[in-house]
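Just the one chain here, the form predicted alone, laid out as C-alpha cells.
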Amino acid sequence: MLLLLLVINIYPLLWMILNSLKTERELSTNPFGVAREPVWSNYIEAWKVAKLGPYLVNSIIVTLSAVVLTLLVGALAAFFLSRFEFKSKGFLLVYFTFGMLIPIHATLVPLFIEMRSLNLMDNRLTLLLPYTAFNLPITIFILAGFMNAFPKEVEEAGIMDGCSVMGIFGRLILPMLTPALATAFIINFLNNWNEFSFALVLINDGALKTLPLGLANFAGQYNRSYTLQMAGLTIVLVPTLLFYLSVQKYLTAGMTAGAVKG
C-alpha cells in the first residue's frame, strides 16, 4: 500500500522532469518515454522566460522574514498563553485556533482594498504581514501544545535563580522550545514559498514579484510551449525538494515529540 501511495506522488513528477528534457515535437509523439537527447537548453530558456532569477531572490526574502517574525510572534503569544493564568486564555486560545478555519481566499477582496488604503501595496511589507498573520495560527498552535508539557518547575527553578519573565522565556523556554520551533519554520517556510493568490492580487511591482508568480509568464505566446513549463515547474521544485530533504527529520522529530508529551 505504501508502495502505491508513493508511486502516486513520485511520477507526476518524474513525468514532468522526464518531459521538460523534450522538444516539443517529441513530447506530442512519446510522451511516456525518456528524452532521446535530453534537451537541456529548456531550462536556459525556462529560466530567462519566467524571470526566475530575480523572483528567486524575492521569495528568499520575503519568506525567509515572514518566518522569523511569525515564530518570534508565535513563540511570546504561545508562552504567555500556555504558562499562565488570566481571565481572557480561553477566549483568546479559541480566538487564535479558529483564524485556522478561515479560507485565505475569503479574504483576498477586503485584504486588497485595506492594503490600498493604508498605502502597503507593491512594497517589502505587502506580503510580509498577511503570511506572518494567516502563519500565527498554526504556529502558535504547534509552539503552546508543546508548552503545555513542561513542568511548572522550570518557571519555579528560573524564579529561584533570580530570571524575569522574559529571562525565563528566553533561557530556560525557548532552548526546550527547539523542535517544535523546527516544525513550526518548516509548515510556515513551506506555506509561504509556495503561496500564490496573496502575490498576485497585491504585488503588481515586477521587481518585486515572487517565483510562484514567475509561472504565470509562460501564458501569452509560451502558452503551448509545455516543455518549457515542465522545465520551469522543476526549476521551481528544486529548491522546497531540497529544502524538506534537508530538515524533514527536524519535521519529525518535532512531531514524535509533540505527540510523546502531549
Given for the second form:
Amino acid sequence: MLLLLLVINIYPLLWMILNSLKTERELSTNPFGVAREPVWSNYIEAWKVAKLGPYLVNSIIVTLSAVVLTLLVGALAAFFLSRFEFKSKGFLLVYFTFGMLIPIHATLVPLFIEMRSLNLMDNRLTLLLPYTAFNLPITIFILAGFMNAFPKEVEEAGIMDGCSVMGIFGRLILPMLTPALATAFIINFLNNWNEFSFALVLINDGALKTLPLGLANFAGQYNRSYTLQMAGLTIVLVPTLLFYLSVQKYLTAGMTAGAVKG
Amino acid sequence: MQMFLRHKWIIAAGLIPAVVIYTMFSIYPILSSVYYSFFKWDGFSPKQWHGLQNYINLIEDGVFWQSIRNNLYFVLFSVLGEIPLGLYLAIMLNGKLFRKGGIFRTVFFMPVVISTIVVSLIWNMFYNYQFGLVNTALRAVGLDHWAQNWLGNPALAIFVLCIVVVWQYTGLYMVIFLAALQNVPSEVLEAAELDGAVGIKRTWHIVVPIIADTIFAAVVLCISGALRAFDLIYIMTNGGPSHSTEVGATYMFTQTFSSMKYGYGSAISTAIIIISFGLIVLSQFILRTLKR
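Switching forms now, from the form predicted alone to the form predicted together with the partner chain, please provide the structure.
Complete assembly follows, chain above in first position.
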C-alpha cells in the first residue's frame, strides 16, 4: 500500500521527464517507455522559446529580496512578541494569526487597485511588498514559537553584560535562532518562488514576469507541442527538486520543532 | 521586567515595520474589498454607489452558486482525502519499520514544494485525451470506452481536479501529523498495540484522541487551503467547460479582470471571505462537539 502510494507520488514527474526526451510522434505511439533516441534539442529549444533565462533572473531577484525583507522584519517582530510583555501583545498575536486564514485571492482586486494608485505597478518592488505581507504571519509564528523555548536567563545575561535591547537581539537571540531562520527561509523561498496569482495580476510587463507566469504563457502558446512543454517544465522542476532535496532535513525538522503546533 | 518597561518605544519601533507592511498589503485590501463591493465600477471611470445591488445580483447568479458548490467539493475532498491519508502515512512512517525511512517522507512531501503551475501542467498532460497516461492505461487493459477527455467532461472535471489537489497536498498533512506523533511517547502507542488495538481501531481510539488538537489545526488549514484553490483551476480548465469547474476565486477573477466589473468582483471576494470564515467557525464547532 505504502509502496503503491509512493509510485503514485513520483510517477507523474518521472513520466514527464521521460517524455520530454521524445519526439511528438513517439509521444503518441509510445507514451509509457523510455525514448528510443533521446531528443536533447527539446531542452535547448524550450529554454529559448520559453525565455526561461530572463524569467529565472526575475524570479531569483523577487524571491530573494522578499525573503530577506520578511526575515528581517519578521525576526524583529517575533523577538518583541516572544520576549516582552506589553498590553497589545495578545491582540497582535491574534491579528497576525488572522493573516494565515485570509483567502489571498480575495485580495487580488483591491491589491491591484492599491498598487495602481500607489504607482507601484510593473516594477521590481511590485511583488516584494505583498509577498512580504503574506509571509509575515507564518514567519513570525515559526520564529516566535522557537524563541519561546529560550530560557529567560538569556536576557538577564545580556543585561549583566550591559547589552542594549537591540544588542540582546543581535548578539544573543539571532545566533540562537539560526535553525528556525533556516526553516522560515525555506518556506518563504518556496512560497515566493511558486507564487502565481499576485504576479498574474500585478505584473503586465513581459520583461518583469516571474517563472510561473512565464511557464503558464509558454504552455498557452505552445499547447500543441507537448514534448517541448515537458522539456520546459523539467527545466523548471529539476532545480526546485534539487533545492528541496538538499534542504528537506531542515524543512521537516523545523516544521516539527514549532512551525505547526497549531 | 523593570528594564523592559522603560523601553516601550523600542518595542513599538521593532513591531512597526511588520505591522505596517502586513496591514497595508494584507488587511487593508480585505477591508477595501468590502468597500468596493458597494459600488458599480469598471475600475477606471468614477465609482457609482450601488448599495446592496451587487449582493442582490450575486444571490440570483447561478454561476456564483455553482462556484461555491465547487469550492465545497474541494473542501470536502481535501478534508476527507488529505487528512485521513496524511494520518495513515504519518502512522506508517512513525512505526518501527520506517523509522529510518526518510526517503518515504521526502517523496511524499515532494509535491507540496512543486509550483502549482508545474503540477497543473503535468496533470493536464496526464489527463490528455490522446497520449495522456490515464487513457493510455485504460486502453492498454481493454477499457477503451472509458477513455475520454477527462477535463472536458462537465460532469467529471471538478472531481478530476480534486484528485490533483489531494495528490499535491497530502504530504503536508503527513508531515504535520508526523511532528505530532513524534511528541507522543512511543510506549503509549506500543502498549496500545499489545492490547490488541491495531489498525483502524487503534488509530481511532488511541492515536486520534492524543493528537486531536493537531488534527483540529490541520482541518482549519485544510479548509482555508482548499478555498484558496485558484492557480490549479486557472491553468487546468479556467473554470470550464461551461463553468463546471468554476470556483469563487476564478469567477471573481474573470468577472473583475475580463468583464471589468470591479464592484461585482469585490462582492464575490467579500462573499469568499465570509464563507471561508463561516466554514472555519463551523468546523471548529463540529470538532469541539465531536471531542466531547
